[in-house]
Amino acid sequence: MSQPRADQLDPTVLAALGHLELVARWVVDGFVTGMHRSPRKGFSVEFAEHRPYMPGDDLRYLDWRIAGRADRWVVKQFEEETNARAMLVLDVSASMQWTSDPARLTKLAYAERLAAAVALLLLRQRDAVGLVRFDATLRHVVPPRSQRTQWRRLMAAFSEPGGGNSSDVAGALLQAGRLVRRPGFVVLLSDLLADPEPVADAARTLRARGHEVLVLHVMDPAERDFPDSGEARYRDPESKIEVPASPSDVRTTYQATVQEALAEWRAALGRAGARYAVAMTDEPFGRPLRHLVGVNGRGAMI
């Protein structure tokens, strides 16, 4: 009997079995079967960066000067060899640190594991990937690189604490787009507690610069379903506004409002040329990963 794939497991169960780095590796290993392409696209004359030599690399690109001076084996990597450049834009504001059930991952914990899986998948195919963590300002920036050491930089960034009470989604998108020097990918993971139009305008600007924009709307199931919890007071974690209500009185209206909001996001980002998908924190990582990692027009993943 075959073992279940990690990308198809309950995310809470999977997260309980290992830390973020290990979960990302398990998810990618489970997901990547059958999704291979050549990591080498040829070369150009424009030097991009060095990376450590790996068995099987063409010795013509070994930098003999560095090998002779520093006893380090590195190969030259050229712009066209670095297949793609991507920035992961992760919302770490207070609302992302919420869960409706202590046994379930917070939106931030879920998004971090998914972002780590996307980053690892890109690095394994020798693409350059970076990370922006933001709330109202940019909390942490890791410029896109494709070296093996980039994985450690990203893991260190993910371990940083969460952010403040509000978020500037549009501003973070624009800042991230400036860090990708040539047309690449900008992947936003956020609960999107923001106005759609400024975010769509930012996505449109990135599209005009040649970037592909992918937006993953991370939601807790209770935000969609509004379960019955008796008389309660509901507080916005960012604005701190509290509203007393009985779920049975407002559920139908609430659910209709949520569906309208999702439709508004989908339409606004669609008009801007961005890809949009919703991810619930109780669904296996493989499903949103399939939305984020597809096959583009160049035959490349993501």
Contents of the next structure:
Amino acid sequence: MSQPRADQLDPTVLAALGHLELVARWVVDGFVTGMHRSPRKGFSVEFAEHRPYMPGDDLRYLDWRIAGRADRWVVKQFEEETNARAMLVLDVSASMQWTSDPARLTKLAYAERLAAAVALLLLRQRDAVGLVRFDATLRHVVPPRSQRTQWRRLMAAFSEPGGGNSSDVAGALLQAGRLVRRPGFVVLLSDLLADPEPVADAARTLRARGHEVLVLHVMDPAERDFPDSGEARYRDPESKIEVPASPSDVRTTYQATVQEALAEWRAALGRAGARYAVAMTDEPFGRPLRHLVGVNGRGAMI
Amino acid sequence: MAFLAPLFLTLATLVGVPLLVHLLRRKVGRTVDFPAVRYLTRMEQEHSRDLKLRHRLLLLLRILAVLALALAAARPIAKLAGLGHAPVSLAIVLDNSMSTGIIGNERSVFDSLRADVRGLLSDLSNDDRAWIVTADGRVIGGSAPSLLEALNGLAPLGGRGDLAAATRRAVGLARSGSPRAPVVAIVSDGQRNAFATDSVVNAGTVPVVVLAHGTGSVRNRAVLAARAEPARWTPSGTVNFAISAPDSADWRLLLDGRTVARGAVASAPVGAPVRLTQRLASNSTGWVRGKVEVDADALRADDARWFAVRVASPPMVAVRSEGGPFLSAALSTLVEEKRLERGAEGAARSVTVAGADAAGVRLPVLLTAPLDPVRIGEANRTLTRLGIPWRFGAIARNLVLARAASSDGAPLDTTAASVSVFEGTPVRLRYPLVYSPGGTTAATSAGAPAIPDTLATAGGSAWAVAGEGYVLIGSPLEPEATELPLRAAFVPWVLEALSRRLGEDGRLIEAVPGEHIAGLRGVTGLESPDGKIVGTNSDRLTVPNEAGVYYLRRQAARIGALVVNPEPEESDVVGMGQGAADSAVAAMRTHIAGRDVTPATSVSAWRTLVFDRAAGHGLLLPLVALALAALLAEAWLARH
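Here we have the form predicted on its own; I need the corresponding form predicted together with its partner chain.
And the full complex, kicking off with our chain again.
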């Protein structure tokens, strides 16, 4: 009988079995095993392909032969793929440290484990990975490296305490983009309790600099469905704004509103050229990991 | 609309709860951390109209649910056509008069009537209230099962009963079940004289549905009368009796269970029966039970008629001239007829009749007032000497009418001849009798409440009184003083006074089943024909339903007889055939005044009409359903 894969286990159960580093390893091992079995089998760091030129791309990598022959501006991507540079941008504001159920991971704990898994996966590919933890400001920065000691640095950074009462998602994205000197990947893990447009503008800027932007919207299931807490005043732990509501009365409308908001995020980020996915803290790590490490716009993994 | 439990309407005040919750929803004290408050805020901004509408709809549904439940708890009744029947307050008048005992096709009419009632009871629901009232005034209440059980124990009466009184009582009972729909259902054998009374029952707004049964052709033989003459045989006398029969019939006459005469009569209708007189002599003395009977037929209850007679030597009387010529003449007549014997004054069992001013009289005595006012002092001294606790007062010469002694308008003694002899007698000269047990005339004033010994009053004062060993009249028995000696009932009254009050005959009472009689002072028990003795603890009793001779007992002694026979008209069953039922109902209808008195042509129509009078339904279930629907709608709306 085959053992259950860690990337498909309940995240709460998995987190209870080991600390962050161990969980990340289990998830990555399970994920890689799954990838070998998947139809996507064969993806490789050897992949090389042209991609359309985008403003901000380094002209040194422009394929002049294609430009002359087909009047198409493309850049040679393969050289870059072999040593990708990725920056993980992790929201550690107060809202990320909330869970609707004490038996469930907070959004931050979930995002940390997911980010650790992504980092480990990239480091195993000899890619450079960095980390930015932010709230209203950048609280912790680990520049991208592909060295073996980088994993330890990242683990040390994850063990830092959470942040303050507000978050500046757009600012953190822009600053993280500056830390990745060559075109690379910027992966944002946040509950996105912010306005979409500034964030989309920041993503657009990063895209203009040649970075791939991946946004993972981390949500507690209760934020999607509305908690069954009875008639109460609901308070935002960051802004301290309170709104009275009766879940039984407004749940349906609330859910529709959340779906609208998610659609707006998807549309705004899509227009900015960023990839967007929603991750619920009660779903196994494998699904959001596939979103992050799946086939990118050029058919390659991160 | 009416309510069975209106107090529960106060639950409607609970509508304030959802209203209060709705109004106070913005003041909820509990706070819950929830980072996605921005979605809530956005939701309220974008859907404020929808949310308000939704909140108001939810509020309305909750209020509706509370109101519906409060109304349901109050058990409303509403008339809604075509939905069964609303809770009824049903009083069923079951005619169990003697005539319902007719047996035809091996089943009595009463059994058929009982089956009709049983069918009606089976249509009742738990919300209904019901009573059965029988012709003898008996009322049975309770649940349908208990009524059905009680129904099995009912039987026809020995007499006619009083269907009018039963109907009047049923109307009151039906009204008492308000707010249920009151209905009176009458089921009778349709005898023409079922409501043979002058009184009319006013049902008012209470609907009355009448059903009358017809029977097949009935050929009834009946003994309609039987009486011994005179009341005391010495030791012989006669028995007068009347028999009706559709064809010739044999009769038998029994004394103390022994047949002493027999014969046959030709056919005669109830209205003109054959009247016979049979002379007899009794071998035994004391009270004797007698019966005249004919062969058994479909109606057994009138095949025999009872009588009783006292067999003893005549009472002895000693007459003094002070009693006046009229009293002397009456006594002479009775002596000539051998109803009395002259005896020596002072002899054992001899009653002295004299003026109160006569000297040397001894108890027992019948005394009259002296004509000369000068003699009053002497008369009062005689009363004192005899130990009689009454005195003659000052003479009164104004014309007044005597009244039989009564209590609350009812005669104190319904069995005595005094009622007819005294009532309305003009009195021109009288000495008001003053109760004076201590020997002083000032003990009581005129106009005081009647003392039990009082037989009659005149001008508000006692005028004729009786006690242990004496009868006293407050006027001389002369026409210029009172018309009492001129009245037809005077001589029988004198005989009754001498034989019953002052002698030892006791009394003979004739009554019909169910009748109420009073004036039974000194009676301690009633000895039924089978020898059982039932004690009495007042001077009133209800005559038993079974015909027969019941002896009145004072401890071990028989002091009279109560002869119970059915009303002769109850034997008139001619015209009770099937086709006559409608006319019988029409006759009954004339005795019931009301807004809605309806005859039923059949049993099924009777049952339908009874519940049609309460067309509609209790609204309990519809309201509970409405409350549930409101709650379900609220739950659905709250989820979507």
